[in-house]
Structures are given as C-alpha cells and as structure tokens.
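Just one chain follows, in the form predicted on its own, and it is written as structure tokens.
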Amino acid sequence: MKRSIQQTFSVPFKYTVHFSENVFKKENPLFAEVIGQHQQSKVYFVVDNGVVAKHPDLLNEIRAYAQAHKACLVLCADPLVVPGGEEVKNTKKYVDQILEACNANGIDRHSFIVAIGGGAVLDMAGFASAIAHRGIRHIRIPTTVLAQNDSGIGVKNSINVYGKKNFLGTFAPPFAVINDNTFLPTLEDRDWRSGISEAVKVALIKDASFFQWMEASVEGLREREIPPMEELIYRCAKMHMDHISGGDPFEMGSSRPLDFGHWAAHKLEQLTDYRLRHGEAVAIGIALDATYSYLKKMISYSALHRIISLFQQLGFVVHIPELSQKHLLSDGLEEFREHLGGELTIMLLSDIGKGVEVHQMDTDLILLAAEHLRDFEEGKFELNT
C-alpha cells in the first residue's frame, strides 16, 4: 500500500534593528531591554579584537554593565576576542570556540550570544549561535558601515570553506540588532569606505531617490561627518529589511537582487587573499555590472558616468589587474550559480533605480566592460555617447 502524509506550516520571524550610541554606559537601558527584564539570562560575548583594540575600555565597560543590570542578565564567562576581516571565517577554530564556551558553561536555547564587530566576526558567530542546541539566541551589535547597513541586520550566516566564500552557513534571523554609531568615528577609512558601496548597490536596483542624495552628501561622506552617515545607514538598513520582508528571504528560487555587483565581488576578494575589503570589492563588481549594462545598451552613458564618478569621489577605486582575467571570472560567474543552485540569475541594470535579472551574461563582453573600467580608473577613458 502506497501512503503519504504532507504538512506544511510557517514560522514567523520578528527581530528589530535598533539605533543608539554608548550602548553600554550604564545608564543607557536599551541592551537590557533587549535582554528582557523578567528573568536573568547568561549572555556570551564575542567580540572582534580590532574593536577591542579602539576601544580598550569596551570589556570593562561590559562587565560593569552587566553589574549594573544583573537582574536580567549575567556573563557566563570571560568574553571571547577574535579576530576580525575574513581570517575569523577562513577556518572553524573559531565556530569551535564558541561551541566549546556554549558546552562548558551552559549555554542554552534561553542564553544569548552577543557579537560585536565587522560582517565577518558576526557572519562567524551567528553561524555557531545558530548550530548550537540547534538555535541558540543572538544579538548583533555591528561597529562598521558595511555591517550596519547591511550585512549586520541580513538573516545569512557563514564560514569560508574549500577556498569559497559562505560555503558553511545558515539563515537564522538574529534576535536583535543594536547600532551603535559611537563606534564609526574610529573606523579606519577603508572600513568607513567600504560600507558606502553597499548603499550605492541598494539605490541602484531600488531608489533613484537615495542615489540622488548620496551624489548630493558625497562631500559630507568623504569628509567622514557623522550626520549623512547616519543617515545613509538607516535608510539602507531600511531598504535591506524591506526587502527581506516582501522576497525571498531564504532564498529558495534563484533571484537574490541584493547581491548585486557580488558574483566578481566574492571572486575578487578570493583572488586578492582576501586583502581586498568586502565593500571595496563590492564597489568593483558593480562598476563592472553597471559598464556591462551599458555595453549591452541597456543603460545610457550618462546614469554609467554618474555611476563611476560617485564611486570615484568617494574615493573607491574600479578597477584592479585581476578583473581582466577571463577564466577567472567565468569561474566566479559558476561559482555564484553553484552557491545558490538553479539557474545563473544576475541583476543588471535597466536605469539608476531600476534593476533587472538575466540569466546569461557574454564573458568577452565582460571582458570589454573589465578594459573601460581599467581606463576609467587610469583617467583615459571616454565613452562615446
């Protein structure tokens, strides 16, 4: 006799992104509130040392908070200092540290794992915080630009294995994330950088309106004045937690727009040993996506030079000689197919604000669009319009 039972159900997921600054000067209530004020609860911390290292009073700041607020949470234990940048996710001795602190102190479904630092120390916690007992509870306390306007406050995270980026990972919502915009003044200017091109990637498949206005703030952002980055990150993080609300935020088809620019961003970032910051990476690969929409005659030369010159004022460079490597790209157009399987989708361009898939990209014309850019970056290059 043939039989079959189906059940299908949903799960809702509800976390919040909070923006504060000195979360953890005791007489700021938010990380508490966070915590929850009915019981006490352990909480773990793992944060990134080059955070510790601009902040030196940071772990003493913690324990006097958590002191200071021991009806609702307590440290299990001695906080956990790793590195930051991709080192953290390039081998799994730190996920088993995080295992082996959850095994040794009890750290339970009812615990939290608080992370502070860059994407990649929180993309490595959240991996462990989502494996252990199956789930246990995190919070993200992201202290870059790239972190807090965009992949601090996604539901991704991983670890890099067999030489491939986010091979390892999950998506597991956090708990909560906390903004805190105290740490950005001491951001080297790499890293205050790098998170702008992550904002330029959202307004162009999504907001001509925003990229208007980064043109606009583009002195206040190069200059590193706090109000425009405040806001760029806000209204970026919005627009990522929209999107997560109203698509496809598991990514079950093969579409996934906010990755925009990232299949010869992940594949750069390899080729350089990773010495190439994520957002600077990303910066590339959309200079790259944009000069091939217009190549394609899909958009005018006019929205290609806007686009270039932004990311040139902010101080980004298009173009580095391992773009022009034909293999090699092809190689990251597969591997982007492969990660989320299915049928190479890739966003393009129609207009500023305006995104559109395809499913096939011509890697000589990729090749050409690597050349322009080459010339953009060396001031030689004019395109006819």
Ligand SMILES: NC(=O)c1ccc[n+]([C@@H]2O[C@H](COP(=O)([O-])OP(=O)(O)OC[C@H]3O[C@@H](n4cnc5c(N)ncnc54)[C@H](O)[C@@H]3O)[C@@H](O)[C@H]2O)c1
Given for the second form:
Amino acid sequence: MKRSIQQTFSVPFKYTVHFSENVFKKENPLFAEVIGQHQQSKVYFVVDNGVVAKHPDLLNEIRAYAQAHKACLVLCADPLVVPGGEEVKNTKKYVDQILEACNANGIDRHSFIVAIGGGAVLDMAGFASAIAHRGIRHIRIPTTVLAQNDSGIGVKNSINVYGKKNFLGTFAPPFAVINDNTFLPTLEDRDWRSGISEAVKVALIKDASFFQWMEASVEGLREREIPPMEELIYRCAKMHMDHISGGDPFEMGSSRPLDFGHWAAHKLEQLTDYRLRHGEAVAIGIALDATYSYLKKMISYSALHRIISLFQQLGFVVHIPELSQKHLLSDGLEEFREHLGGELTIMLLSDIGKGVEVHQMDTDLILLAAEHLRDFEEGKFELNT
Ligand SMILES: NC(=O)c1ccc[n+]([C@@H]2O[C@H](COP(=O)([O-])OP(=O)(O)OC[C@H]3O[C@@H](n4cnc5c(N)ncnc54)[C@H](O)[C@@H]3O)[C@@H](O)[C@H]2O)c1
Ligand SMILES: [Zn+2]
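Next, give the form predicted together with this ligand, keeping in mind that what was shown is the form predicted on its own.
Entire complex below, previous chain first.
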C-alpha cells in the first residue's frame, strides 16, 4: 500500500538589533533587559582577544555587571577569550572549546551564549551555539563596522573547512544583537574602513540615495567621525534586516542579492590566505562586477567612475595582482555556484541603486575588467574599449 503523511508548519523568528553605548556600564540596563528579568539565567561569554587588548577593562566590567544584575544573570564560567580574525574560523578547536564549556557548565537551551567581537568570532561562536543542544540562545555584540552593519545582524554562522570559506555552518537567527558604538574608535583603520564596502554594496543594488549620501559623507567617514559612521551602520543594518525578512532568509533558492561582489571576494580572501579583510575583498569584488557591468554596457562610464572613486576616496584598493589570474576567476565562479548549491546566479548592476541577476559570466571579459581595475588603481581612468 502506498501511503504518505503531509507535514507543514511555519515558525516565526523575531529578534531585535539594539543600538546603544557602554553596554557593560552597570547603569546601562539594556543587556539585563535583553536577557529578561524573570529568573536568573546562565550566561557564557566568548570574547575576541583583539577587543580585550584594546578594552582591557571589558572582562572586569562584564563580571561587575553580572554581579550588579545578578537577579537576572549569572556567569556560569569565566569568559572565554579567543583569537580575533579569520584564524578563529580556520580550525574546529574553538568550537570544541565552547561545546566543552556547555557540557561542563550545564549550559542549556534556556542559557545564553554571548559573543563579543568581529564577524569572525561571531560566526564561530554562533555556529557552536547553534549546534550545542540543537541551539542555545545566542546574543551577538558585534565590535567591527562590518559585524555591526552586516555579518553580526543576520542569520548565518560558520567556520572554514577543507580550505573553503564558510563550508560548515547553519542558519540560526540570534536571540538579539546589541550594537555598541563605543567599540568602534579602537578599530584599526583597515577594520574601520572594511565594513563600509558592505554599505556600498547594499546601496548599489537597492538604494541610490544611500549611495549619494555616502558620496556626500565621504570625508567624515574617512576621518573616522562617529556620527556619519553611526548613520551608515544604521542604514546598512536596516537594509540588511529588511532584505532578510522580505526575501529568502534561509537561502533556499540560488539567488543571493546580498552576495553582490562576493564571488570574487571569497576567492581573493582564500588566495591571499586571508591577508585581505573580508570587506577589503568585497570592495575589489564589487569594483570588478561593476566594471564588468560597464563592459557589458549595463551601466554608464560615469556611474562606474562614481563607484570606483567612492572606493578610492574611502581608501580602498580596487586591484591586487591575484585578480588577474585566469584560473582564479573561473575557479571562483565554480566555487560560488557550489556555495549557492544550484544554478550560478550573479548580481550585476543596471544602474546605481539597481541590481540585476545573470546566470553566466564571460571569463575573458572578467579578465578585461580586472585589467581596467589595475589601470584605475594606477590612477589611469581612460578606457580603450
Ligand atoms: N555570517 C555572515 O552572514 C557573515 C557575513 C559577512 C561576513 N562574515 C564574516 O565576518 C568575518 C569578518 O569580520 P570582520 O570584518 O568583523 O573582521 P574580523 O572578525 O576578522 O576582525 C578583524 C580584526 O579586528 C579585531 N577587532 C574586532 N573588534 C575590534 C575593536 N572594537 N577594536 C579593535 N580591534 C577589534 C579582531 O580581533 C581582528 O583582529 C569573516 O569571517 C566573514 O566571512 C559573516
Ligand atoms: Zn560580506
């Protein structure tokens, strides 16, 4: 007898991205409010060592905060300090350390794992939180621009395995996110700048007025002023959040608009042994796909010029020698297709503020785009095409 039982259900996900400052000053009630006031919850902190180095009082502040708010939270173990940057994702070691701490300290599905750090630490800790007991409540406190406006506010986590970026990971919405702008002044210039490329990305595919705002605010952003950076982070985060809820949050399809510029970026990060920051690689990837869009006659030269100039005024490099290797580009496209898990789908531009998806790219034209980027990098802007 042929039988079947149909199953359908939907589970709504809801989380808030809070914007605050000095989150662990005792007088700031936000963190305790996010944890919830009803009972004392176990909390386990995982902290980026790059943040600890620049904020040496942070761990003591966390301990004092827990003491002051002990009605709702208790530290079930001392914070785990892990290396910042891609190193923390290139091994399973730190995931194991978190899982062991969950086991040793009875961290359960009603406890909280709180990660403080850059996108790499958040990705690693988010992955460990998602798999222990099939998912422990996870709060993210992103400390870089990229993590506050992009990687830390979404639903993905991962580590790198088999030399492949983000090969192992899950979709797991966080319990909450807290963006604290007091972490931003200690960022190295590269990390301050790096996350701006994700804002350029969302502006280019969806919001021409945001792009114009960045052009007008370029000096303040370059000079590391906090108010324009706060505005950039808020607008970019809002667009990412809207996109996640309005589109395909768990990326079931092959279309991945927010991965504009990312196919080449992923390959460049891997090829340079992560010498390039994610956002730096994304800036080059966007510049490449924008130049390709121009060569395909999809955008005007003046639009391309505005895009490249904005990156250059912000201090980004738009070409590195690895970009001009033919096999790199075809491998990069194939790996990206594998990553999408279906048909190759690449976002290009039909205007500033308008993304368009295509399903194939011409390798010779990509190489030509890379050559143009080398010229742009040398300050030569006349194109002979
Ligand atoms: N999950 C996602 O959806 C998603 C999206 C985009 C990117 N990512 C991932 O994010 C990672 C990159 O994150 P990132 O750009 O935030 O950089 P990062 O995490 O690599 O950190 C860069 C450096 O900054 C240091 N640092 C962090 N905060 C600091 C602070 N406030 N002051 C001083 N130093 C500080 C870190 O220790 C590290 O050395 C990549 O692994 C990328 O794959 C994930
Ligand atoms: Zn990105």
